[in-house]
Structure formats: structure tokens, C-alpha cells
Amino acid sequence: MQHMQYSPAIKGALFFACLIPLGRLVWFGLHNQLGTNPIEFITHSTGTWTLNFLLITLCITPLRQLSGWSWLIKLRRMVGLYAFFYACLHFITYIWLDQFFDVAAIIKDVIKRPFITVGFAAFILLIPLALTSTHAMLKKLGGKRWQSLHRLIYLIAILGVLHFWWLVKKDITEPLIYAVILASLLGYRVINSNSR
């Protein structure tokens, strides 16, 4: 089997690939056609896409463990950051649009709101791993401390998936299919401990 070769312009491809659905809320602003409510349809977009990276960040390393394609850890920071970049967007949107910076409202919104509480969580949780996303961070860090840190994407994913969860009313059908999704990546990883 001749393996896929690595080419900068693949990074290139998924960098601008990534940007499809800030993209694509951009011009349904644009055309008015983010529906009745806007601001439920961009916070929800916005989640949605967060939740998104985190699961295809997440997919890296068994992708290249079951492919043999190595050069895949290549894309894995670039794709973390992008989920880091939605969440701010998903953060932005709640506190801006949907709060208007009023501080104490948001304050009470996470203590009294379950599916706030965790999802504030998960976004301060994502900041040292979007900060320590450097190779320069990589070496003042050391290669241990900075995968203990790391790892918390494993938590962060699970807190992002209770999230969205405990913010359905109803239908539970999509946050079900991301919880079957992350606990098939995390069961590889209990199988697989050599894996990150």
C-alpha cells in the first residue's frame, strides 16, 4: 500500500477549508438569512463547529496510527487552534450578543445555568492549551509537563459534549451522536495508551 505524502499545500487546503463556516455565517449575515433568531443561530453554529474541532483535533492520532499517514500530527495544533478560535467566537457571541457584557447577569447565568457552568468551563480550559500551542512553549515546558497539560483536551471534549447536552430541551439525537463519537475516541485511547 503506497502511503499518502505529506505537501504544504494540504495544510494550506484544510487552513482555508477550516474557515468555511465562519464563512458561511458571514454571508448569511450578509443576506439575511441567519433566521428568526441570529443570535441562537450564530451561537449555535459557533458551538457546533468548537465541538467539531475538538472531535476531528481529537481523530489525529488514531487516523495516523491507523493509516501510517505520520505527517498528520503536522495538522493537529493548526486544527486545535481553530477549535479554540470557534470557541471564542461561541464565547464572544454569548457575552456580546447575547448578554451585552453585563457582568453580573453572566456571573449568575454560570453559577445557576448547569449547561453555562460547564461550557464556561471547557472555554478556560482551552486557554493554557491554546497559549502553550508553540514549540517554543513545547520546550520551555518539556515534552511531559506539556502533554499532562494537553491532555485536558480529553476533558475539555467531554465538558464541550455535556454542554451541549444539558442545553437540549428534547431531541438529544445530535449531542448523543457526539458523545458516541468522543467515547469511541477516548475507548481507542484506553486501548491504545501509547497513543495521545
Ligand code: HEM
Contents of the next structure:
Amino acid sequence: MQHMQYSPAIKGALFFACLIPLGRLVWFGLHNQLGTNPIEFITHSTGTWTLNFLLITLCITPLRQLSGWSWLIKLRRMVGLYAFFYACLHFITYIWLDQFFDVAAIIKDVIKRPFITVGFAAFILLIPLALTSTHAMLKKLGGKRWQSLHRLIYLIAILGVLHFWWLVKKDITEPLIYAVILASLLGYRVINSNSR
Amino acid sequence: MIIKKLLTRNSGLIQPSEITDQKIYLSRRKFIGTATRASAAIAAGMVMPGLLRNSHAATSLSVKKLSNIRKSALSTQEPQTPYGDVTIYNNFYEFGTDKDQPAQHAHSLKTRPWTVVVEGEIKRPKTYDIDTLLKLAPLEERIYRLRCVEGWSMVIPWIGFPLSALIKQVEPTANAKFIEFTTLHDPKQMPGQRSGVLEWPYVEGLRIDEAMHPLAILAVGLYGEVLPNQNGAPIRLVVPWKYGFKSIKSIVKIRFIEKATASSWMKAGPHEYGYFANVNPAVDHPRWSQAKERRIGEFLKRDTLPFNGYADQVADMYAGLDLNRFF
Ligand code: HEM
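Alongside the form predicted on its own that was just displayed, please also present the structure of the form predicted in complex with ligand HEM.
In what comes next, the whole complex appears, and the chain from above leads the way.
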């Protein structure tokens, strides 16, 4: 394990692995297995995976530093883009399946419901990060500016957890677990930058 | 193979009972049958909820039919939500906060023996045995809409009797202004009560005129059968013009009181849940809209109706009440 080397196959395998949550939804859909409230199931599944991919993205730097596998950085963009991909699915589910393009209701939701407001903010903030994720954009912006822009991911993840926290009716166990993981990932960075 | 033989009567020429002593055979048959069915149902439910949903037969082996059920003019004609959905998608925090958990865990609830204490401001306090309650009044089928505060709804053919029949029998005094209902509190039977997600036991309440309303029933069954545990066995309240959480399950105590007490959800979220909890599309939950609902089985959301479509029957009781304040 110490000498685990990068090979393009790792990236290829990861690419397909990241499609499993979507594949599972499609499979369930085709086999009538989405349960009693399928739209709720899809909303929750895509939301959960958006948050999972955000946190996995945030894991990569600590993991790279702790393991010394510098090649892990080569996977970060893809995982980050998958977070955006699942966020798009989640958002489309909401707009299409949940609200059925009822624009008035959607606008009202975004303004009036704090959990939707923060979820929406997180989604909007993800867009510039996805758009500037290419090498060309990195060059164009310059490393420093690119990096400060991409620090938005911290805010996005916080908004994502807050979104989850505010939407549960009473049982906050799951959002709490996400909050603890996110706090450790952010805490690691604070400690790391102070000790440099 | 053995299991299959034990499960099916007259399946072969040689009866399993001929080989095994009758009594052992019967008990073993019962055990294996229950165990197989339970594990098969749980496995099927986990892997593919859709399968259970449409196969009433998968679960009906273990439930009891109720007989001599009258129809009621108060029933709706709307299409009924399939049995499998009604019994697998439940909010019953005593068995966990996920909707599929009650169906998985509620087998630990023992519904016999079961008593319901009726006390407080009444002339005839009494502890009713559940089997006495079942014969208290003729059983009726009441097909009602159920609207959950979370924004989904079902149509359920309940079996029960008017709550007013019980109230009349115990003769409330002039001080009886409200009724408080209490669910069983026993973490051994109700594992969800080991978590502090709500204050236990679950408590709900009605104003006496609401409780006397012909639409309010005590339900003991659904779809012609004894109530499944996850739906609030052996006896529960059903008040169809209010959000589902008002219809308290697995009742052990009914107390007549002069001043209303706070319900479990009022204590959990005073700004979010009120005493009346009448279905009202115009009054949003602070965190989500109540204007629409998703009827289970339908794709598009439908408009939520005031008092869940029972306004003609119940709105009079709230004349002059500011429904924005008393939500
Ligand atoms: C980065 C952005 C977002 C993240 C990380 C995220 C994450 C989540 C998570 C984790 C859940 C709960 C899943 C569960 O209960 O298992 C959820 C539910 C939900 N999200 Fe998002 N979400 C995001 C953006 C949005 C946006 C933009 C909208 C709509 C405008 C939205 C609407 C919803 C809705 C309606 C629910 C279900 C609420 C309910 O069941 O009551 N989310 N989301």
C-alpha cells in the first residue's frame, strides 16, 4: 500500500464507481422499487449523494497529505464535478418531479423556506466552481485567484449541512453526523495552516 | 424442502404430521412459518419495497379478518391507497423515525392483553379490556383521507366505531372540556422510545366537541382486518380533518380534563405544531408549504383542501377562531 502508484485505471474505475448511486436509482425506477413515495426517495438520494461527494472532495487534500500519495489530487476535480452533477439531479428533481415547474411556488420556496434558501445558495455557488474546473480556466484565472474562488467549497459544504439540518422534522442524527465530519475536515485545515 | 412441506397443507402424500408428533409439529410449523414469513417479508421489504406493496397476500397470512362491518355514508369514494403502502410507509416514532422502520420493528408490540384506562372528569371511570372495546359499538368501515403534516396523503379504509359511543358510555361531567389520549410507554416493546427524539409517552388531545364529532373514530382495523402493529394496534384515534399526528396510535389511556394539556409535538416544536392542527392550505408549516400535497401513488401534487376536504362537516366548530393563531 505504501507504494501505491497512480495509474489511469484508478481514475477510470472511480469514474464508473461514482455513477453507482445514479445507476441504483435508475435500476430501482425500472423495477418499481422506489418505494411508496418515489419522488421523496429520489430527492433524498440525490441530496444525500450531493453532500457525500462534497465531503469526499474535501477529504482528498487531508488524505493526500497524510498518506503522501500526491496523485490523489488528480482525482479531486472529478469528484468535485460529481458533487455538481448530483446537485443538478437533485435540483432537477425538485423543479420537475417535486414542484412540476410551478415557478411561483419555487420562487416562494426559495425566498420563504430557509432550508431551500441555503440549499439554493449552495447550488448557485457550485456553478462557478464547475465552470472554472478546467485547466484552461485555471491558467486564465491564475493559481491564486483560482484557489480563492475554489475555497467557496467550504461555504457550500456548510450550507449543504445546514440545509439538511433545517429540513429534518425532529431527528437530527444524520445531519449531526455530517456536521461532525465536515467540522473535522475544516478543523484539519485550520490546524494545518496554523502549524505551518 | 422441509420448510416448504411444513408450510403447505396437503402438499404431498405423506403428511409431515404423520412423521412428527402432532404437538411438536404444530408448534414447529408455526415457528418456522412465522420466522420464514417474517424474514422473507423483511428481506423483501428491504430489497424491494415495490414487491410487498402490491402483494397483499405476502402479509395477510398473519392478520385477522374482522366481521360484521357496516358501510358508512361518511366514507369517501376516492380510490384507496394500496394496503402495502398503508402498512409500510408510516410515521410512528415509537419504532424509529424512518418511515419504513415501524413495519420492520413493530412486531415487538404485544397487543394482547391490552387495556385502556378511561378516567378523569367522568361519572363512570373504567379500565376497558381491548376485547370489550371491540364490542362497544358496531364496527363500521370509514374510508377517509389522511393528510400528513409532511405534505403527503393517502385514502385509508379504516374499521372502527365513533369515539362518541365511548364518550357517551362513560358520561362526562360538566368539567370535561378536553380529552387527553396517551400511547403505551414501554421501550422494551417500542424501541424508538429509547431515543429522546420526542417526549414519551406520546400524548394528544381533542376538544370535547371535536371528540364527539361523528367523523372522529377509534379505529381497530383497516382493509377489513385487525390493525397491523405499525398502524397503531390495537386501537388508535382517527380524526380525518386534522394532520395525521393528531390521530394517536396504540392508546392506553383516555383522560377527560378541564384544561387542555400540550401534545408531544407541541412540546417538540411549539412554533411548528399547534393544538388544533386542522389541515389548512392557507397556514404553512414554518419550514414548508401546506398548500399542496402528494397523494401516494400520484405523480402531480394536488391542492390541499381546508380541513382536508371535511370543511362542510367540521368548519362550524371553529367559527370565530383565528385559524392563523390557533393552527
Ligand atoms: C449543494 C446543494 C445541496 C445539497 C448538498 C443538498 C443536500 C440535501 C440532503 C442531504 C437532503 C436530505 C436527504 C435525506 O433526507 O436523506 C436534501 C433534501 C432536500 N433538498 Fe437538497 N441539497 C442541495 C440543494 C438543494 C436545492 C438547490 C434544492 C431546491 C431548490 C433542494 C431541495 C431539497 C428538498 C426539497 C429536499 C427534501 C426535503 C424534505 O424531504 O422535506 N436542495 N438535500
